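A single chain, nothing else alongside it, follows as structure tokens in the form predicted on its own.
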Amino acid sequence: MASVTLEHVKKIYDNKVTAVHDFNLEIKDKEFVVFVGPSGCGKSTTLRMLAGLEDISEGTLKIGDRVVNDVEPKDRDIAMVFQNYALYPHITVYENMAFSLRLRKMDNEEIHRRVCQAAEILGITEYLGRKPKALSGGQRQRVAIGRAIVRDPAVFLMDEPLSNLDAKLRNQMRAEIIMLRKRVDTTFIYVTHDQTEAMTLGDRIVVMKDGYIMQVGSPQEVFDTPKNLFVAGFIGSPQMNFLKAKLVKEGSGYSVELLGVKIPLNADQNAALANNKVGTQEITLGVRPEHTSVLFDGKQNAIECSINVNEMMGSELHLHLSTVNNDSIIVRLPTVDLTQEQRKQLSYGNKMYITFPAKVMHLFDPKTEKNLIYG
């Protein structure tokens, strides 16, 4: 078991392109950390530097107390699970899982014990005699994970291991990785572009963009208190709504004005804005779809919208709306309590009104894109 420390790590390629900028992170022993972000954000490059598959241009990488910048991958006490499984097609599942142990010249009895133990944990004992081509995608991914488990590494590295699976199997494997983590108590570093995987798997999430860390925190922290527009828009599905608005300071209190509606902020928000020395200014207002309410009766202090699209998702509706100044808004509306008359009102072109309380609003500076309260 081991901690992982990255201090001012950079990756600069020969063409002078910087893929990772000044990456600083302390990963605790037995912690599950997820690197998440869009394609090209540097998350896989960072993982490959951890694995020793990419050279580190600048900075220091430690596994435990040992600096491993120049240590060969095989000597770093890590195991990596790849997106494409990387199994040997001509040998059995058993031999795939045993391969790295044979290279270490481990005795056959210990190899057999480790392979059978890993196969039992992953539920693939009955497949040990088969070759990879006879397995489904999910079964192959279990074999790839089993091949890593048998090595008993200090650190597990996983590079988008579920991205080749269909949606149903991906959900199943996600649950299995959560259970696996409880049985294999070691340090996990997991890379994904899927924010749902990040939210459900990680003790902490590292949100990345263009080679920079945008925010580090628990899934709940990142969801509740995004530090900037990028994190706010990336974490959450459907993504957060963004509206042009104005923050107005009146004496010691603040309120938000948009589309003829004035929403006074609460005591905690007032205190944070005052502490950050924020004055009256234009803002980008962020509100999540699930925190937005629909008004069927009355329109006092509510925002007028028109319905563009009504998506039926089963337990909820996703309403795509336009405001009078053509801002787009998505509302997640539970269906369980909707009457037939209300359902009829939720049709294309109809007018409706929405509202949201101050406590769910996020206020961003349009220029710096920082959260004026939490940034």
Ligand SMILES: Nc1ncnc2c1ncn2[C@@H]1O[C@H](COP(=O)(O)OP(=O)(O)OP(=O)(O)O)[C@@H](O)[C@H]1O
Given for the second form:
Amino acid sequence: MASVTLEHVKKIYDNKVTAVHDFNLEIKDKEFVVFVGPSGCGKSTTLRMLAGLEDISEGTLKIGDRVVNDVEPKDRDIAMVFQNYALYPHITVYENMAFSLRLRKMDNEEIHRRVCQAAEILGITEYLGRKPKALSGGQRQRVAIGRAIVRDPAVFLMDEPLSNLDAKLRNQMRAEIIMLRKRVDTTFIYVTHDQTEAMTLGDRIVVMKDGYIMQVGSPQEVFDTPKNLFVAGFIGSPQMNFLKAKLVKEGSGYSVELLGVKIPLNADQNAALANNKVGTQEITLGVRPEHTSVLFDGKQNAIECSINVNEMMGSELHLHLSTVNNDSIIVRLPTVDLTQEQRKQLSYGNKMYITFPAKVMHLFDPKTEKNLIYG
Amino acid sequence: MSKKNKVPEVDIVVDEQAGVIREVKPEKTRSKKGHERRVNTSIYVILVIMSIIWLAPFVFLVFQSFRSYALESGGMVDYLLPKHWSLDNYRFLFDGSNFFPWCGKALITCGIAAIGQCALLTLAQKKLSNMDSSDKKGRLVWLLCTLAVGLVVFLALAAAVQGMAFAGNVGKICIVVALYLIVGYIMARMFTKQDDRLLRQIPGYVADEDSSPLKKLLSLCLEFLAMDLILLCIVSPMVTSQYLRWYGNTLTIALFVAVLQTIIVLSVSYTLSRLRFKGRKLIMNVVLVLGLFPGFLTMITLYFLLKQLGMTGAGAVPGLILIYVASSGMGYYISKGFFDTIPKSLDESARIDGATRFQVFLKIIMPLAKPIVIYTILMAFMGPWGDYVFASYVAFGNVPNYNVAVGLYQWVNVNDYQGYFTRFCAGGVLVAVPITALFLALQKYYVEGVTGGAVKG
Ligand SMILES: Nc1ncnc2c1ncn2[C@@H]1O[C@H](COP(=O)(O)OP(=O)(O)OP(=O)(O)O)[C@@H](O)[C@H]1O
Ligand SMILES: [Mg+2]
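Now show me the form predicted together with the named molecule, since the one above was the form predicted on its own.
What follows is the entire complex, opening with the chain shown before.
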């Protein structure tokens, strides 16, 4: 139960690789923060600096009000769950979970109480007498989490705890972590490269790339108002579609011109663009697949595409389209209200028309990659 | 006909006709099994021959050691089995010593003391389990009393049975008892799974609460025996024969070296495997290069150094311990290699769990590296146990300070080759005993792999 503050934290490894640049973040008490980003972006490095497993090259790290740059991991009052579990193989599950408590010279009854309670929460009571070798991956992961929660730490760190599990188990454990979080009321910092995990778990998401923070915000904020091209592309699945387009300023209003189609922007967008002093320019237009609609009849003000691939996902169709400029677009189409006739039309090579309203469009500067409205 | 080339040569040479190929086909299906059997047979033959080569000298040695030097010749003979089986040679090794009575008395003392202490502890445990667990002081007093009573009983028995003279030796005895308390404490801390932490503090109470009475008894007995031996050496030294003296020297050296060298080697290996510091690579490379030179190149220098310290001749035992232990850090390769295979995330996890580096080493790495710890102990013990080169020149000319190898060699070389050969053989057989016992006792730890399930593999 403590806040965590990172001020201008920087990590330079021995081989002169700068893994984290100027990291600034304030994590409130009892907040669930998720670090997300592609492989090698410095998530683990940041987490390991928090844990005290890596030195901090520059900047200050505070847990609560205490500067902990030079504090040993054991004195930071943190617990960490590792991607590869890191269970002690020579002792039983019970002893694994009791290890940290024994080091703290806690009473035996208290140890027993805590271990049993944690085991109950995680549903591993029947495995307490086994060695880690005799457990499945999912069970081991629970033990690893159990080992962390018995400590009742100030900050709870997790480094891709679910990435070694298969898809089904991962979904289940994700739900369990959400429930766990309600029971174990403490500060969580969670690292993942999976944006679904990030969206579902986090109070706030920190999107990282190449050691820089790209955006910090609630899942909704990050999804609705991505600050730049990277965040827009990283959050959301399937990925946001990016198209070359032109932003035209006409008097006080703006509109987007795209493949001969002209879409006027709405009042809020106009105001924001004017406020940001944006003129007529080339832009990268971003539209999410689920915000695009397909027109089966009429093609006024719609973009012509041809169908490349038609992926049937059950409740929805993913259409991979290409425009006349060979930009590719993905469209998500719910299957419930498609007629038999319409389904037939959606086969390979056929022409079709798509459209989207102004409010779902994200406008990015192709050079700075910043969002022209929110950036 | 194209198959002809693949067929074993013998068949084709015999007959060049088409029949050969027909002959070969059934042969091919059969040959797989036959081939396997042939390979197995040859492996067995080779193994048998090799073991004969290995075993023959040892068997020869054992047989010779049972040939009486009084009734037959004490030297080399051209027959294998002795004509008169006897224990003459072994008797000679213990000539003039009171070794066996000494051992018997020690066993009696320790046995009785252990039974007594065990009963007392069981009583204490019963009493404690009825006691209020928050009354820590009361519990401690109870336990300490139990312990003290056990000790007094032991010392009284030692005085009565073994006739130990306590009068002028109070200081020494106090030192030994203190040593016993410390060692017992450490052992108890390390090996018990006892829940009652107070009970754990009891030295001597090595066995678990729930382990069998026999096990408890044995462990107590062993501890008393260790103390008894030390006491006996100080208070009433055993009268020894020349051979026993050498044996004792060797054992002392080997035990000290085994303990010290193991500690040093494992610490150095852990450090090099886990810590990153300036010059780490350099140290490893330098040590590697230095290791390429044979150790005895430094012989002369070492001799003069030891001479300055007064550790040659009469001081050969500490001198040799110093030599063997001094360079032991250089033998880090194997254990470092093993430590490297233990995932670093275990260290990290333990450190986050609240362990210091030393606790990580002791509680995580050591149990996981059991095979390599055992290996290190064995090697550290065997080096000095069988060493001749260093031992011969450090103790040069000072017969009572020889080790077994040098002493036995002196019998056949300096004394009388024809007269002492069978006695030499008997000495050799006894030298093999502790090593064999050590290997057999520690063998099972060698094989087991313990890292399974640590991390996702
Ligand atoms: N011990 C190290 N020495 C030198 N460079 C390192 C070290 N560890 C990581 N790096 C580098 O630092 C950068 C960030 O690594 P980090 O492990 O933090 O990535 P990550 O975001 O956790 O990726 P992943 O999702 O694959 O785990 C990478 O470019 C990596 O090559
Ligand atoms: Mg990582």
